[in-house]
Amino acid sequence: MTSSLQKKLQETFIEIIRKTSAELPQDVVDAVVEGLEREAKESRGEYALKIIQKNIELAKKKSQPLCQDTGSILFYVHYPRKLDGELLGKVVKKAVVAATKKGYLRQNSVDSLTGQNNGTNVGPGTPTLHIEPWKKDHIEVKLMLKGGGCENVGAQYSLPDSRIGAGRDLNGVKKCILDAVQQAQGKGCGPGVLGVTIGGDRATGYLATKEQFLRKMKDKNPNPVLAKLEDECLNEANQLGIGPMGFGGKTTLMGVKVGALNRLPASYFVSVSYMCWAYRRQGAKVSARGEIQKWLY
């Protein structure tokens, strides 16, 4: 990889970071608008969603972060085999440092032992890089910025769970999902979107929940059983009355995305990740020359 290509890719990664931080993709904006239309006039739910809508518009206009917590930085990158994946990872990290200096990312990655902040957003485990080669001749970059508030209300269940009366079946899975929503009670900056994984182990289950957030809001799960579960959980969650920011209303969730992994007979995990209304994920198709050819969301 030549130095000029590295420089161009760094500039491209910086632009992807800027856009992800400041501009919600249209499918998420549409979901916010749909939620606003559902809420009763002059209600607290409507008021909360109007504030959210103004925040979205202002951040895009000023090209500034949507939230003071620009969150965990998760990159999902596929690259042509002819490129050096290790070097590409270093370019991504340089872009994160530069984007932080420009103000596209807040300086909010701290050392877990000392609490010190080096101001770069680069350190052990951050940014999180999922970089894999593929046979195509272009680079695909997907980026997610996931805030700490919504991360705090994620949950993992081991079935059977006597506390909520959940057995080892899809009805038990549904009880887990709705319990996670009930426990959050607006603390994750709702209305939110859930990423759910049935099965796997404790680590792979949570990892796969994040990948569910890379789906588009209006897509349909190709598995009809999971598609039905997604629709049922979304409808039932929005009947709980929690509403935007927990203020009450009809829009507690904007979406539910569910996947399934194989599991061991001894284990039956249900992992739930919560994404706040500031659903910051963006992606781009990048040419072999480092230029953005197409935005993915």
Given for the second form:
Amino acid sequence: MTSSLQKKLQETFIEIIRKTSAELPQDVVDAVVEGLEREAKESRGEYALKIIQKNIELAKKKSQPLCQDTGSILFYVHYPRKLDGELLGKVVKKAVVAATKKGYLRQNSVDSLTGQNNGTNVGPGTPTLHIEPWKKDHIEVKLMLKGGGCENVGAQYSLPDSRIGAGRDLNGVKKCILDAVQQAQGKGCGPGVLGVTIGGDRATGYLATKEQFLRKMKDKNPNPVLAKLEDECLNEANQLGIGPMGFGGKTTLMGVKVGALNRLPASYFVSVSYMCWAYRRQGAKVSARGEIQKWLY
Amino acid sequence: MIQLSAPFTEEKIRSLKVGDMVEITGLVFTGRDAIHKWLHDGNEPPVSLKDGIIYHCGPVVMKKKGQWVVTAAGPTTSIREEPYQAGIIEKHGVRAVIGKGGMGEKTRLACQKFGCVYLHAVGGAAQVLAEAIKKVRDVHLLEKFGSPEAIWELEVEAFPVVVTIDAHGNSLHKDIEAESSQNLAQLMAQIGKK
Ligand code: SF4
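Could the form predicted together with its partner chain be given as well, to go with the form predicted on its own?
Now the complete complex, all chains and molecules, led by this one.
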């Protein structure tokens, strides 16, 4: 990789970060609008969603972070085999440092032992980088910024769970999902979207919940059993009455996305991640010369 | 929509009920973890908080042409201040606390006893809330605690919030939780029966 290509790629990654931090993808904006239409006129739910909608417009116009918590930085990168993946990872990290300097990202990475913040967003475990070679000759970059408030209300269940009466079947899974929404109340800055994994181990389960957030709001799960489960859970969660911000109302969730992984016979985990309304995800098809060819969302 | 303007008297505060949608105009003081602990430890605030509003917020503030300008100012999670809030409401005569996520029993009781309310801002609405801040009047303890943790005196106009704990012992958080928990019990009972 020539140094001029590295420079070009770094600029491209910075632009992807800027756009992700300031602009919600259209499918999420549409879901917010749908929620707004569903809430009763003059209700608190409508009030909260109107403010959210205005915030989305303002952030885009001013090219400023949608929320001051610019969240965990999760990159999903595929690159052509002829490129040096290790070096590409370094360029991504450099772009994160530069985007932090420009104010697209908050200084958000704290040393867990000393409490110190080096102000760069780069340190052990941050940013999270999933990077893999592939056969195509362009680079694909997907980026998600996931806030701390919503991350805190995620939950993992080990079935059977006697507290909520959940056994090792799809009915049990559904109980976990509804319970997680009830526990979260408005604390995850709802209306939110759930990423759920049935199975896996404790680590792979949670990992895959994040990948569910790379899906578009209106896509259909290719597995009909999971597609049905998603629809039912969304519909039932919205009968809880928690509403936007926990103010009460009909829009508690905007979506539920479920995947399944194989598990050990001895384990049956259900992992649930909560994404706040500030659902920042973007992606781009980047040419081997480092130029953005197409936005993916 | 209810307009709540300075001065924030006990009478005005006691007239608010949970669920009210309110727009605040007047002065608010930011305060988060460091300030709450520091006041709780018995230190005197550098500015009087009597009849004042505390905002749980670590704003992003920049100096532009010699003036402080707030570029992002969403609420932070309030429950972290639960151990300290009630004592601060009592000792310093605070009339309202703005934040997100709600607060616990101690704060609810202090609100009732001393005439204070908890106002819930929309989490994440950093840009809308920054726009409602018209001027930075002053800043205290900036050197000691750093920018996000300092006390910023902010002049706000039509700053949008919802009353979720009032001065009569009510909490919208408690109500919604109880209601949704009943709904959940019904939904759970139906699962597998269809
Ligand atoms: S949960 Fe989301 S919207 Fe709420 S403060 Fe965190 S990042 Fe912002």
